[in-house]
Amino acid sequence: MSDEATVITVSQQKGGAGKTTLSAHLAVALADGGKTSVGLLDSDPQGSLGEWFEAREERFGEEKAGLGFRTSSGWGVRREIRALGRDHDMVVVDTPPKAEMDVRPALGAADLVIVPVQPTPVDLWATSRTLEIAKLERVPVLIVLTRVPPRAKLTGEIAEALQELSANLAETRLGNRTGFASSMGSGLTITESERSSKGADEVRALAAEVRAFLASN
């Protein structure tokens, strides 16, 4: 855990769960137009978050991208978290799927682990191991349902099953909206590209919920 900054690690053992999209959107929303200094750490070798950040710098310029950014992997994650923590109020860490040895340092350094889960049985099954690692590291977890389709019965069933895992389930859900992906392609987030959309409202609500959760734990 960092002494200098609040560290939020976004983790899920299953690939394709939306970790990178959630990391970027949450970081921008938490920064709140520069009111909070936020750093991003990409520890996923795929480097998708880094590509998004490069697109962001091309759009705004290096000085106006609004976020700090570093990359690392494995045990070097803790060192980079400390480095970002010296210059930022909050650090958001994006992690790779499956590779437990690479993920565990990022979980152990966190003040909060956020686990994105799509409302499918496969995502539900993959969540258990991430929760086990967080429990071993004694770090609180907040599960966030992502890519949620409208009026799907399965979503309610998955939400009930998640609550039985003795983990905290966020009230805010992120819908299955094309605006999330399209904004990322432009180096933006949906709160910047579609400010008045339902998707933007969801992200802002999630950021507020995360802040409240951190304050109460």
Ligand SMILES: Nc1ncnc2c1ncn2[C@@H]1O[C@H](COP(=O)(O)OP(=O)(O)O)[C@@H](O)[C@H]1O
Contents of the next structure:
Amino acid sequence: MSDEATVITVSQQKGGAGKTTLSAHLAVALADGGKTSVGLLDSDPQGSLGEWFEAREERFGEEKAGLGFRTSSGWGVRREIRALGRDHDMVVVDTPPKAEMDVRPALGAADLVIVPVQPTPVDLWATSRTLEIAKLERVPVLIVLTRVPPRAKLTGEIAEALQELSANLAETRLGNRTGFASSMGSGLTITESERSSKGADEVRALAAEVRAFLASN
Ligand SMILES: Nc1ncnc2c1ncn2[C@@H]1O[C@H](COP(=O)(O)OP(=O)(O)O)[C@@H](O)[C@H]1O
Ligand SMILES: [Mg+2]
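Target state, the form predicted in complex with the ligand; input state, the form predicted on its own:
After this comes the whole thing, all chains and molecules, with the earlier chain placed first.
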């Protein structure tokens, strides 16, 4: 517990990019079975992360879900981040598919912005405004390729284009795996539902990479 919680905001203007999936998976992986206390903030009025968290509480019971959880929208974000930061070492913030005023407070309050990008041109185009806002707020960005199909030439091309955006591209990629979606349905993440799967390895590697990035930035 500390007043100086590390805040990670997951943001990307495009809907369906994988923000909510990444937020839940990262939060559980960073918590590492309770070694780190992690609070989650759902700032998307759609409330998908909240539904996942409710399924999680039903499964484990309120005390044992292993994560703190709050919701907020608009300018309430900063207040809720502070509140979670008082009781947790880390705060992970999920955001709505927007890049303007609605998400700016969540980006501004972050120590690190993580931007999930699917390896397609349309997803690449949608990324630039989120990067600009993070830059205005002077917050470092880590781009994470997600839903990556096996052996697609396009993925390499998109990765190259992303590297030219003067943002940091995570070495770890998340594959296009049904386990990411199905685990969420039962209030879990893939590291809990399929502990020794490729997807679980990817998530643990990403959490380690995020920790290393935070330590060096
Ligand atoms: N790595 C992945 N592999 C397979 N499906 C994924 C992956 N990441 C996300 N999805 C699926 O893509 C859809 C959109 O993901 P979601 O996390 O809700 O995106 P967002 O929050 O950006 O709208 C969901 O159906 C989710 O299950
Ligand atoms: Mg979402």
